[in-house]
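We begin with a single chain expressed as structure tokens, specifically the form predicted alone.
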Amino acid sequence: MNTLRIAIQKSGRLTDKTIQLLENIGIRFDGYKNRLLVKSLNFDLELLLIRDDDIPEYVQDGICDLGVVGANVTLESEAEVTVLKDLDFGHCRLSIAAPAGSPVRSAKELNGKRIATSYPVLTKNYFTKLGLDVKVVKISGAVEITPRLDVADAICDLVSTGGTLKTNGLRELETILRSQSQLIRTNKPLPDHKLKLIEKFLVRIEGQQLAENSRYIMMNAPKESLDSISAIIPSLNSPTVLPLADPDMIAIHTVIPISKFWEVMEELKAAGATGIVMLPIQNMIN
């Protein structure tokens, strides 16, 4: 089969974000909900929509060439795959938590205790590294309620905002893993056709990520201020300079990291820049 196959979560917190990423890099589908296999309309690629827990194994076995899955799932599965890129969505953390009324203040105080989790491998490995002997209780769901049911003394579970922990009377002790979505690749040999498709796919993703973290800015300034403004702008490349109707004025266009814009805006104004406009970028190739 020459078509590149990517495994993605059938339904859950990563599904819509993954589809949005694919659409943002120009890959189109004629619907995907309630379908197992979906072929792209304009790229030699198809999606296999499965449970996220199955994705690393499908990629490891070569059933799928690529997969989009949380780092926590890949590490828990211990699958032999290659991580190609962090995708910067689906951020969460795997944390140890105990009842708010418990005297326990750190994970090091849980020796000999019962730890309920849906991530027994990561949990066991963490406590082993601490030199502690705990009883890991594997739970498929609703991990946070186990201390109230006296099934466990503490839990190890995914946390996004911490609201669920507080609702269930739990206090976060320590984070053992920070996770986000990743693009993983099979270690099985792939034909040149697929390798070229993966290269094109990565270029598009990198361009999308660069665009999301950058902004196009335009400003007017006195000609004499060009050098000082150029020194202030943390641009990806040299700025574009255009003449204006006023011979003493110029227009400066450039791309800067969004995180830096508010830091330098006042400096730009102090250097003589006026009419500063910031615009989003749909996509870009560096």
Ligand code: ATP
Contents of the next structure:
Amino acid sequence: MNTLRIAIQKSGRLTDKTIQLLENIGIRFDGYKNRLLVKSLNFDLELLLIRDDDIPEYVQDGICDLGVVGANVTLESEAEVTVLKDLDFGHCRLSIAAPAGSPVRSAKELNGKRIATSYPVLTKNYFTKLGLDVKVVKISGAVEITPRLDVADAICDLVSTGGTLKTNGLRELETILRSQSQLIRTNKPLPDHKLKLIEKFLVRIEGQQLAENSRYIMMNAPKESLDSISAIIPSLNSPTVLPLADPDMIAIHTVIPISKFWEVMEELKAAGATGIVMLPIQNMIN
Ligand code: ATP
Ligand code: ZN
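Given the form predicted alone above, what does the protein look like in the form predicted in complex with the ligand?
Expanding to the full complex; the earlier chain stays at the top.
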């Protein structure tokens, strides 16, 4: 009863990434394939493996305390849950697309038309906000072939690269939602024990995200360059400075956001740094 329960997708695009995330933060499982409920070996947490469409309701109703699911699914379900964190995987967009050969160039031109989608709520809301009235045709799969079958005039579907749309002779018109996987939490009151576990869980995820977005960099430099190099490094902490066999040289070690690496690399070289090495970081607690 006291074990924290998290709903995750049983088998699909999010499954491996979700398990990977849990393993990256030190939560281990002994096999999860073809199982419904799996207890962690070393954290007071169990997985409930279900279809992603069921996750928001399960979390809303408190059957699960937490869930990992795409924002697209949560918003479509209209479930009342709290988003704790964007998880930076499962990126996609929900877009409106029409046959490439049709004269339609924008969603506005679809007034009165039939739109096939697996996301009727989000689709309807979008058009209603534009002041348009469309006929939403709910389809649960292979939405992209409906215009060819004359079931619909346009579609509203998930896209990541756009390849599937192109293959099916469709042109993307407008994006109605940008989505990624999120950690959601039930709004039902939880006992202290579970709140503490959630807090612990979140700290670990934050550490993991920080590590993923950071790199450990090492370089050698003339001693007199230390001040100019320190000024360039957008470091999280002050750098580690180590002596080298050559008394005029030092080694500088530090952690920087990955987004800055290429930017500062040029400047570091110009300031005299040599042998710059960048390493991934497994985890990091600030
Ligand atoms: P289930 O059997 O669990 O209902 P599903 O077929 O609905 O699975 P998947 O195709 O596995 O779902 O997609 C799960 C989630 O992955 C989507 O809801 C979305 O958040 C995300 N996603 C990322 N890229 C794409 C994409 N190109 N197409 C569809 N979903 C994507
Ligand atoms: Zn689904």
